[in-house]
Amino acid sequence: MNKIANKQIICDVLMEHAKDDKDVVVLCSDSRGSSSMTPFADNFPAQFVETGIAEQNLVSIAAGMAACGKKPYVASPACFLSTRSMEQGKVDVAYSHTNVKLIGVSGGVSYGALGMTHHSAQDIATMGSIPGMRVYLPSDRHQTRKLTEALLADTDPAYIRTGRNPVEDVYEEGNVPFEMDKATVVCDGTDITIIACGEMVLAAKQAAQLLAAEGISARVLDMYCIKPLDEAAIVKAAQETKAIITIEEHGPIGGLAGLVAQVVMTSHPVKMAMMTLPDAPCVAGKSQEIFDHYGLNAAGIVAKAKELV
C-alpha cells in the first residue's frame, strides 16, 4: 500500500526544482503541516512565505510576486483556498492572468470527522466558473509528479485540488501514460465508459475490472483535466460506447458530472449517470467511510453499469 500523499509529492517535486530556480517560491496560510510543506519551509526558508490564517491576503501576495518574476505555488486546505479567498482568485490570479499555482490540500471530504465546515464539495464548481483559470485533480502519486512538472514548465494560473492522506497507485512508477490537458486512458472498453477524476479514478478503475468478469467492457477515462476539460475524448467515449457514467468526489452542482453531460448533450447523446456527492451536508466520517455511504465505490458504479446496459 503506497504511503505517500499526492500533496508530499508536490513538495518533493518543487524541492527539486527550487535547488537550481530561486524563483520557485511557496505560500502557506499557516498550513505547512497539513500540505506536506514544512520540508521545503526548511530546506528554502527563503523562498517560503507564512501568512497565518489570511487565506485572502495569502493569492493576492502570491499574485503580487509573480508580477515580480516569481513562480509562487500556494498551498492551503482547499475548503478554504477555494471559498475565501475566491475574489482574489478571480482578480488577481486569473483577470490578471499571473503565474500562480493554487493547491487546494486535504480537498472533498478528505478532512472527514471536520464535517461540513472542512468539506470542499464545491471547489471544481468555484474555481471552475473563473475565466482563465484551470482546474486538476489528479489520481495518484504518478500523476501528480506529472503534472506537477508539466505546471512549473508554463505561465498560466491553476487550481490543483489533491486528497490529505496516501490513495493507492492507478499507475506504475515508470509507465504512466500522461499527455497534458487530456484525457488518461486507464483501461479500454466498448460497453460503457466510466469517467472520474481525483480518487474516484481508482474506484472506476476497480469496478472494470469487476465487470469484465461479468462480460461487461468498460473504458475507463481519467479526467484530471476538469478545465480544460478533454472534450475529444467523451466524444469519442459516447460514440463508441452505449452509456456514460461520471464519478467524482465533488457535489452535483457544477462539476465534471454537468461539464461531461453538456459535451454529449450537444455532440453524441447517448445514456448518462451522474454519481457524486448530495448537495447537502456530508455525513461526517474517514473518506472511505462517506465513500460507501454515498455508494461512490467499485460497486456503487457496478451497480450502476448494469443499469444503463
Second form
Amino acid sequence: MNKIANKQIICDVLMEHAKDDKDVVVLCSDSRGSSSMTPFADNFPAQFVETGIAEQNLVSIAAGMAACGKKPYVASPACFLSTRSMEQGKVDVAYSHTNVKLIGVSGGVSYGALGMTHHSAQDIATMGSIPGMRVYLPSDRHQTRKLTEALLADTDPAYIRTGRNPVEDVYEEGNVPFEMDKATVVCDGTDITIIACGEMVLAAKQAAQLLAAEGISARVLDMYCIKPLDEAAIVKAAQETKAIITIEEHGPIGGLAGLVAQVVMTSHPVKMAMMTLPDAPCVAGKSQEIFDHYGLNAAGIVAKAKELV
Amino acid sequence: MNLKAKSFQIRQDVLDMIYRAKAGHIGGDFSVCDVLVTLYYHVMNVGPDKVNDPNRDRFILSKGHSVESLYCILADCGFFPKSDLETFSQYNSKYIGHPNNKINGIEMNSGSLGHGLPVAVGMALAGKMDNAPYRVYTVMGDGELAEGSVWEGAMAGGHYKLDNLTAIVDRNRLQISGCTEDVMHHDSLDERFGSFGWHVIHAEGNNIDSLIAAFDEAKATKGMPAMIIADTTKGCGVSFMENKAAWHHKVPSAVEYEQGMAELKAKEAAANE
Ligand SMILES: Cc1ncc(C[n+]2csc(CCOP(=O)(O)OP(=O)(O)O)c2C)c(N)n1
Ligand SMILES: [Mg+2]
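Same protein, different condition: the form predicted on its own was shown, now please give the form predicted together with its partner chain.
The complete assembly is shown below, putting the previous chain first.
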C-alpha cells in the first residue's frame, strides 16, 4: 500500500525547484500541516508566507506577488480555495492573468465526517467556470509529480485538486505516461469508455479488469486535465466505443459529466451514464464509505457498463 | 448547579466521544468548555422545551470544530439522548464533526471559520426589527479572527448598535500552526473591537464566576454590542494537553485516555467538595 499522499509529492517537487529558483514561493493559511507543506516552510522560510486563517487574503497576496515576478503556490483546503476565495481566484488570478497555482488539498469528500463545509464536491464547477482558470485532478502520486513539474514550466493560472490520504498507485513507478493536457489512456478497449478523474481513476481501472473477465472490453481515460479538456480523446472514444461512462468525486452539476456530455452531444452522440456524488450534502464517513454509499466504485461501474452495452 | 463540576463532567464526555470515534478537536473543546457551560446552564434562555420558541436565545458556534463540547452539553441538557453520540463521526451519522442543524438544539451549520459573527448580526438585526426579547451569542476562535468576514460582521454589529448581541473570543493564543501571535498577530484586540463600536469585556475564560460577571456586564450594556475576550488555556483540564498546539486535533492513545480521564474525574470531585 502506497503511503505517500499526492499533496506530499507536490511539496517534494516544489522543494526540488525552490533550491535553484528563489522565485518559487509557497503560501499557506494555517494550512501548512493539512497541505503537507511543513517541510517547505521549515526548509525555505524565506520563500514561505503564512497569512493566518484568511483564504481571500491568501489568494490576493499570491496574485500580488506573482505580478511582481514570484511564482506562488497557494496550498489550502480545496473547500475554502474553491468557494471562499473564488472571487480572488477569478479576478486577481485568472482575470489579471497572474502566475498563481492554487493547490486545493483534501478535496472532494476526503474530509469525510467533517461535513459539507469541508467537502469540495463543487470545485470543478466553480473553478472551471472561471475564464482563464485551468483545472486539474491528478489520480496518483506519479501523475501528480509529472503534473507539478509541467505546471512549474508555465506561467498561466491553474487550480489543482488533490485528496487527503495516500491512494493506491494507478501507474507504475518509472512507467508513467503523461502528456500535458492530454488524457492518459490507462487501458484500451472497444466496447465502452470509462472517463474518470482524480481518485475515481483507480476504480475505473479495476472495473475495466472486472469487465474484461466478463467479455466486455473497456477503455479507461484518466481525464486529469478537466480544463482544458482533452476533447479529441472524448470524440475518439465516442467514435470507437459504443458508450461512455463518466465517474468523478464531484456533484452532478458542472463537473466532468457535463463537460464530457457537451463534447459527446455536439460531436458524436452515444449512450452515456454519469456517476457522481449527489446534489446534496454527502453522508458522513470515510472517503471509501462515502464512495460505496453512492455506488462510486468498481462494482458500480461494472453494473452501469452492463446496462449500457 | 455546580457549574465548575459540570464543566469537568462534560470534558469527560468529550474525551470519551473523541477516544471512541478517533476523531475530534479536543484542544479547542476544552478551552471553550467553560464558556459553553456558562451559556447553556446559566446565561441563555434555551432548552429542549424551547427549540421552537420564537423568543429563545440564539447561539452559533462559529469555531465549529469545537462541536464535541457542544454535543455533550446539548445531550446533557436533554436536547437528544446521550446514546446518540455513540455514532459521532461514524458512517451515515448526523453527529458529524461540525455543527449540523438537523440536530435538535443547533441553530446554524458552521465549520468554515469566519461565518458566525455576520450570521449572529443578522439574527440580532431580525430581533431588533421584531422587538423580540431574545439575545444572540456566538463564540469565535482567536485564529479565526484573521478572516476578513469577522471584521465585516464587527463593523455591522457596531454600526447597528446591536446591544442584543454578545460575541466571545476563545483567546487561547493557539491555532493549528502554533501560537496565534506568530502566525498572524492580533494583540490590541481591545482597541480593534473598541474602534468598531463594541463594548469590550475581559474574562478569565476557564473561570465560571469571571464568565458570569462578563455575561452580566454584556447584558447590561446598552447601545452597542459586547465582545467578551475570554482568556483561556487550550486543552484546559488535562495537564499534558494544555497549551500544546499539537492537541488541536490529536486523538489520545489508550494511556493518554486513562490519564486524562483520571485527571478530569479528580477535578470534578474536587469541585464538588
Ligand atoms: C475558513 C476556514 N479555514 C480553515 C479552517 C481549518 N481550521 C479548522 S480549526 C483551525 C484553527 C482554528 O484556530 P482558532 O480559531 O484559534 O481555534 P481554537 O484554537 O479555539 O481551536 C483551522 C485553520 C476552517 N475550518 N475554516
Ligand atoms: Mg485559538
